[in-house]
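The chain below stands alone, shown as structure tokens; this is the form predicted alone.
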Amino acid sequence: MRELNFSLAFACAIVDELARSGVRRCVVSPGSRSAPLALAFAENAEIEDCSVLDERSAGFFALGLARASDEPVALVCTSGTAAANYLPAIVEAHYSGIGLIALTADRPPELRECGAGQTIDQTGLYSGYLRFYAELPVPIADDHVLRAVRALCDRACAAANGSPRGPVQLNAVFREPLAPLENPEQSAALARLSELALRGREESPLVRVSASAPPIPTPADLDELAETLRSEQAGWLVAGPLPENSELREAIAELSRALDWPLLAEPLSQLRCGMHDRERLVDAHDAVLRCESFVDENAPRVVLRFGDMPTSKAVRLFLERHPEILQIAICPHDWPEPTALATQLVRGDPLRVSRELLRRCEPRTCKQGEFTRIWFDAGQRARATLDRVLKQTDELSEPETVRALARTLPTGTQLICASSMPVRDVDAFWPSSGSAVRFVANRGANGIDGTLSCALGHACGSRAPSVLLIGDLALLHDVGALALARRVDANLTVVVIDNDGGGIFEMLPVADAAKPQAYERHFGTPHGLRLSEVVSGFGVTCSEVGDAKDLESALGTALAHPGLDFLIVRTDRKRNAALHRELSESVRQALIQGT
């Protein structure tokens, strides 16, 4: 096919290099200008391709695939606003460190800024959010130019797979013919090219790039850090969102034991649940931190933090209230420190840093010291209080939905948490246990867009039983993904909290400060839809559940067979906000009274 015309020859070279550089999946959205790329991917046996109509949904679907497979995923779209629809997923990939390779087809220079249809300035579309950008040359029969195209593709893959990983863009320019039609003059010119330019190297990319590794602090810096940690008994080890890595999980848990420090770990750290050492894990730390009098009286003097800033707002507010605390963040890249109070950012791979610190920190004792015991007991007391209060209510509340998931999901399940309230409720109400559930969320940019698309991609990429916990507005924001849901082989159960609007705003001051009509119109935003009918309208199985037993039974049934299921849990926004306040107050009373 590649000898038929210049556009197909260049498209085949691009796909050759991506495949030889390790790309195994591609998401294509239909279009004419991108036809050479779509056809080249369809013919390549090394890359699995699929088609997604809506480019915004395609971007998030690819994001989920890349996160689950831990490999960059290619995206192909036509020219114009199609490429602009990738932006939200590109932004999330940038902040989450996920490799995406956006191949945006474009018209040649003579058709730009002259009124040609479906043409926009595609340079700088994702400005500031890319690891690498290049516009590929207009296809011609020239050995050097074609080799340069191959080298740019290898370079793009290396950047997407680099340290840190992230999105790249190749703006691919094509002239007619775009279809697999033979142009005798172009075919003859292509036949005169060298085999190296036209077909590349059969067994490897044209340019093999050695893998890069995250940095590691110097031995002197590690010695100094270990000495700081060893000299302090009243410390916290805080774990924010971290990648799934059993070795990292074990190393951080061992460091908590060696220092005899309490471990405050949110579910996205992958340390809340599993078979690793959880003896110093403070369960329900979010609820404990909302009791300011208890926390201020038992504040640490040092905080060692792994991962991004924790999801819990209570953690950030506590740190801002105590600028005197020595706060040390371990981070290989970026600047995950919104409080502007950190004492030290340690540039290093979290696994290597935690292991190096373990080598330098002799275990203090097997038993919990007084400071750790106070915090561990507080976590236990908070969790018991939450359980007691929730057992007193018959209705299936939003916190009880999280608890039902925790009771039901078996080891090996992946729980994808939507932004807004679901990820916060999972942090607040998911108890520590030995059941190794993997927790996933888009916390890079914290947006609700593309959540269902991303979950479908994650389920397809992992091939593991997956559950998505999502709110009604996030589902409606990505309702177009329901069309995608029918076409992909995803083993996904979607649990939708339907409180007819934006439940998170009920927790914010605007709920009381704004005039009721304005609040409902712009924050509450009731949609008035019956979501089961919306979902069923796309031909997807959907049912409503009434209580916790119904939910657990439906989850068990859904997880027992592969495929896509939707379960709707209907709640009340205002009752949910009141319940959250009651739970916080009950924990506060329990901690103050020591009950």
Ligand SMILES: Cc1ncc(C[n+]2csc(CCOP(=O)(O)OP(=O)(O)O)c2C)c(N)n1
The other form holds:
Amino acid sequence: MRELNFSLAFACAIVDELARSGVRRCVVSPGSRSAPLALAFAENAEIEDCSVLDERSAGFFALGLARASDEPVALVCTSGTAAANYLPAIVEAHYSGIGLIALTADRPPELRECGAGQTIDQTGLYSGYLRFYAELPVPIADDHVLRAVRALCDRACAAANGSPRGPVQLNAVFREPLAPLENPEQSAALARLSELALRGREESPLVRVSASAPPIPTPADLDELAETLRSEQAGWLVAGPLPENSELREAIAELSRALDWPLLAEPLSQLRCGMHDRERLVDAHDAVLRCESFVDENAPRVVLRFGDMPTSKAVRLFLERHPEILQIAICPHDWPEPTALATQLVRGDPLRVSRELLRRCEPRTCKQGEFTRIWFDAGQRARATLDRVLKQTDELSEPETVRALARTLPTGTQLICASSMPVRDVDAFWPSSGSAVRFVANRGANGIDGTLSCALGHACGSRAPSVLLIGDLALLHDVGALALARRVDANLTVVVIDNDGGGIFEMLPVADAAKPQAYERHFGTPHGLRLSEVVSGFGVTCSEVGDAKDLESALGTALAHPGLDFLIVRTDRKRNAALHRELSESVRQALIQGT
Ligand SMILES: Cc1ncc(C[n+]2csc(CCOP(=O)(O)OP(=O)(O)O)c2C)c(N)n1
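Taking the form predicted alone as the starting point, write out the structure of the form predicted in complex with the named molecule.
And the full complex, kicking off with our chain again.
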């Protein structure tokens, strides 16, 4: 097929190079200009290809695949607005450090800006969100040009795989013929090309690029940092969203022991649950931090932060209330510091930095010191209070849904948490336990878009039993992904919180400040749909669950068999907001009375 015409020869070279640079998966959306690429991927045995109609969904599906497999995933679409639909997933990939390789097919220069159909300016479409961009040359029979195409593909893969990982775009220009039709003149010209240009190197990419490691501070900086930490008793380790890595988990947990500092770890840090040392883990820190008088009285003098800024707003508000705290953030890249109060940003890979600090902070302490004990106990008391209040009713509330998931999901399950309340509720209500569930969320841009697509991609890429906890609006935002849902091979259980609209807005001042009608029209936004009918309309199994027992047994059944299941939990937005207030108030009372 390669020698039939120029477009196919170039498309095959692109796909060869991607495969030799390590790409193993590709998500293709249908189109004519992209036909050479689609066919070249279909012929390549090294890369698993699949087809997703809607490019926005395809982008998020690829994002989920790439996150779960920890490998860049290729995307192929045709020219025009098709390419524009990748933007939200590219933005999320940029902020989350996930490798995506967008191959956007394009028309040749003579067909641009002259009224040719389905042609837009594809340069700068993802401007500011790419690690690398190149427009590939128009296919011709030229050795150097074809080698340059290969080199550009290798370069794009290296950038997508770099440190940090991220999205890249190759704008791939094709002239007719686009179909696998022989053009005798072109095929004769191709036959005269060198083997290297036409086939590349057999066992490796044309240009092999060595891997780059994340930075590490100098030994002198590490010594100084360790000295600062060691000399302080009243410190916190705060773990925000971090990649899943058991060594990192162990290292941070051990550091908390070595320093004898409490560890405030949200589920997305992967440190809330698991078999690592959790002796200093403050359970329910979000609830504790809402009790300002307790927190201010027992504030730390140093905070050492790992990962991105924590999901919990209470942590951010606390840091803003205490500018005097020495705040040190460990981050290899970017600037995860929205408070503009941090004292120091340590540029380093969290695993290597925590190990280096650990070496410098031994010997370990076994007993909790006074400061850590106060915080550990506060966490225990807060969790017990949440349990007690939630047990008072049989109603399957939104917090109780999270607790039912925590009781049911076995070790090894992946829990994908949608924006906006699901990820916050998981942080607030998921108790620490030895059961190692992996927590996943799109915290790069915090969008509610593409969530189902992304979860499907994640479930496929991880091949692990997966659960998505999602609100009704986020589901409706990506309802087109239901068309994809039936065709993918994934064990995914989707738990939908249906409170007929945007639950988060009930927690915000706008809920009381705006006139009720305007509030409902533009914030509450009730959809009035029966979601089980919407879902079953796509041929996906769906049931509504009534109480926690129902949910637990339905989850057990759904997780036990592969495929896609939807479980719908109906709640009430206003009652949910009141329950959240009641829970905060009860924890506040418990902490005040306990001190
Ligand atoms: C793409 C995008 N559009 C709009 C928003 C603003 N937004 C934040 S939360 C929300 C409502 C989410 O409702 P739902 O999915 O039902 O979850 P809940 O708030 O009830 O948890 C909206 C529209 C966003 N985050 N992302």
